[in-house]
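Shown next as structure tokens: one chain only, the form predicted on its own.
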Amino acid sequence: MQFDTLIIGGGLAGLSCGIYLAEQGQRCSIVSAGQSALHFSSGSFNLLNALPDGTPVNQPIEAFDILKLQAPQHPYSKLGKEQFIKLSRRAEQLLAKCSINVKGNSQQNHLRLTSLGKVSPAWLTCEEMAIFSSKTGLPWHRIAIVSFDGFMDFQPELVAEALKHYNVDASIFWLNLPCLEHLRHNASEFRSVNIAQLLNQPDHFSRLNIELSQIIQHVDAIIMPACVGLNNAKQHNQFKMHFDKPVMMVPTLPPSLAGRHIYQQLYHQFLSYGGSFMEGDSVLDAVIENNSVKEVYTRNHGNIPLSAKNIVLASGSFFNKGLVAEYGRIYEPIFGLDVSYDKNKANWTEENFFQPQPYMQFGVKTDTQLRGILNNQVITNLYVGGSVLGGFDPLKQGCGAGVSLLTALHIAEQIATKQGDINEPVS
């Protein structure tokens, strides 16, 4: 089987850049061995919100100078400060395409609230989610925080606590809807989708629409878990037509409802275009010679290889099995990338827990086109793009899907460019 380009990981990174480069016309597949950290995510993508040396940011673009002074091999870095201005909007393009409505920009962070009451800086968040400027803070004065009695996935009580800080006079509302009564039996199924299920049916949301109405007239605003919508985010724009004041959604803990919306847009915009989805596959092992990748090996086509002129590892961390540690060591499961990690197992950790942890920067090992190193030769065909990278930290830094969607999407351009296939996207 033969292919232009050959994705391996089917989650924010490998998406984006399978659907950069099947809109090109290139002959595409992704290989996915199952469920990516997209269908944990809240909702929101972050660009950068914090240095490596802890000062938090504000305006991403204007620490770009300082992040690459502190951190010249972090992927942002890599890329240069110009690309990183690029791609970030067109990120914001390809989300808009695929029909995933975002409020923000990389000018400025915003404000969003977590399902822990936290309040987090968020490069870009669904529409339909609680956001609020970090420099007005936020619009209303009186907003009820209405959760579902017995549903443990969201603490209202925290969000309320998080509101003070704000000048916010909240109000708790607990529903008691009767369409929900027999979730309440069973707490493992009692969960963000599971509700979402019950409330698609017309008449069980036009029960949450009535009880909603009678708390909606006291307040200037609703916050309520993102447990509404099944599919889409048509549900919630019949809030908007209903209700004269906002009613605004807070992710959930996973599962998250708003990352299965993003993933199912973004997998079937990648459909739309004629790409081909392998799920439930994985690649066991690899063929290169002279420095190039001649075929690879998957665990549904046995003895049958699959080639292609380029290929995408996009495979994750150590949550995706992208990055495997074992005692004394850090590798690279598929092709056996040198991986950038301190050889003393010592000082992977931090003793405390919500100290940065240095294991998190650990990852494949590229060259500034971000192509894969192994033995210290560049593999000339091997792109590598998402969590698998090295010199990041995701979690402290806040820039997760930021450097998803950005080294995706330059590893898209340079492929398309050297195919002859790039076309400008439309502004």
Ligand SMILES: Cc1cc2nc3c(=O)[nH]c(=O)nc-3n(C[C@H](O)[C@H](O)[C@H](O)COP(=O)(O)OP(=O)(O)OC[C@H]3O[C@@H](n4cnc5c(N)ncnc54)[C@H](O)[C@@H]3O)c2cc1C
Given for the second form:
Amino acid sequence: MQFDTLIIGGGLAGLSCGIYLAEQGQRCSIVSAGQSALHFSSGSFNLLNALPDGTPVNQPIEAFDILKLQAPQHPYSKLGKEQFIKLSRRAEQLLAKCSINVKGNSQQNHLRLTSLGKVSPAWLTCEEMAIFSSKTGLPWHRIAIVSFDGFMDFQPELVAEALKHYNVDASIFWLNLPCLEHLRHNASEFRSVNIAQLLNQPDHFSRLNIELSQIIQHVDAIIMPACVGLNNAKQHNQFKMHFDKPVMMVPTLPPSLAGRHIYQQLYHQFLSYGGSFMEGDSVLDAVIENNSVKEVYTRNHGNIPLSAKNIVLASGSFFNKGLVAEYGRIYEPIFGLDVSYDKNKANWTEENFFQPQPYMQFGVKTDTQLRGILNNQVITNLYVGGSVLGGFDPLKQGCGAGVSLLTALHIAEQIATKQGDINEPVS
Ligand SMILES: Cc1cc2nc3c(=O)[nH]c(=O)nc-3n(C[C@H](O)[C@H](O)[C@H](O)COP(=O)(O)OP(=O)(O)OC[C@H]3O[C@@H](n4cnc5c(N)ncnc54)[C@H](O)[C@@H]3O)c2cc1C
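Please give the other form, namely the form predicted together with this ligand, since only the form predicted on its own has been shown so far.
Full assembly next; the chain just shown is listed first.
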């Protein structure tokens, strides 16, 4: 089986790279082993929330030059400032094209609430989520925080506590919807996606609306866990039509309904451009000759090789086995690419759990074009993007989604502009 571009990994990086290339007319396929970090996403995309030295960032573009000085190996530093600005804009356009409606921009981070009552900065946040500005705070004084009796994946008391610091009068309401009764008896089933599935039925949703309409009379806005809108924004739009005050969501603990929705939109957009998606298949091995990937082998295709002019490795970090840690060794399991990590295992972690953990910055080494390196030799048709890359800390620097989107689009742009790569019949 032959393709123009074969992408390994169907997370945010793999899908956004694939969408760009398939739209350009490339014969493009994604092999994806399983769920990605998107299924655990907060519904917010981070671009840059803090510099490596811990200084908070409000304006990611303004902070670029200092980031580059502090972290020359950061993927953003490799892209350069011009690309950083251009690709963050292009990422926003890509999401809009996929009908992923978000608020925010790369000029100025906004604030969002987490399910555990933390206030966290973000670049872009799904439209239905509650966000506010760090300068002006929340525009509502009286807020009802509504949850479902017995639901553990959202803590209204913690959210109310966080809002107090913003001069908000927050009151908590527990709903006891009869349709959720059987979920309540099994804590492991009482999850956001299961609730959304039940509330997707019109009579159950009407009952929710009746309960909310009684609460909303006494407040300026409602905040509730993101358990509404199983497959699309239809129910959020109905809230807008029914109520003259906002009903906003806060992410729950995983599984993430917003993340699931983002994934579905990206996936369908990729297919709509003619991309092929090999779901549940894993790339196991590859043949490299003359510093170029000739063939890859997957679990489902056995000894039938897949080949492509360009290969993109977007297999994620430790979380999705894009990187594997063994005692004293960290490796990239498909190609055995060079990985940057400290050979002294004692230095992988920091004793204080709340300090940046060094292993978070470990990842695959690349040249400035984001091509993988094997035994110090650049593999000329193998690009590496997303969280499998090294040189950044997605948690402490708050740049996870940004690195995945921007590196994926940078790679896609390079592949698309390679002479003769577009629309050329595959031999
Ligand atoms: C739990 C979690 C939650 C996060 N939430 C946020 C958030 O809310 N906001 C934010 O900005 N950042 C978040 N991040 C940071 C996150 O890393 C990025 O946002 C981004 O989604 C990562 O995308 P990716 O495509 O690089 O990797 P992943 O999402 O990890 O995707 C990698 C994909 O590759 C597949 N794969 C792996 N090996 C193979 C193989 N051999 N063959 C075929 N397929 C393979 C995996 O199955 C997976 O589908 C989160 C990270 C984690 C781990």
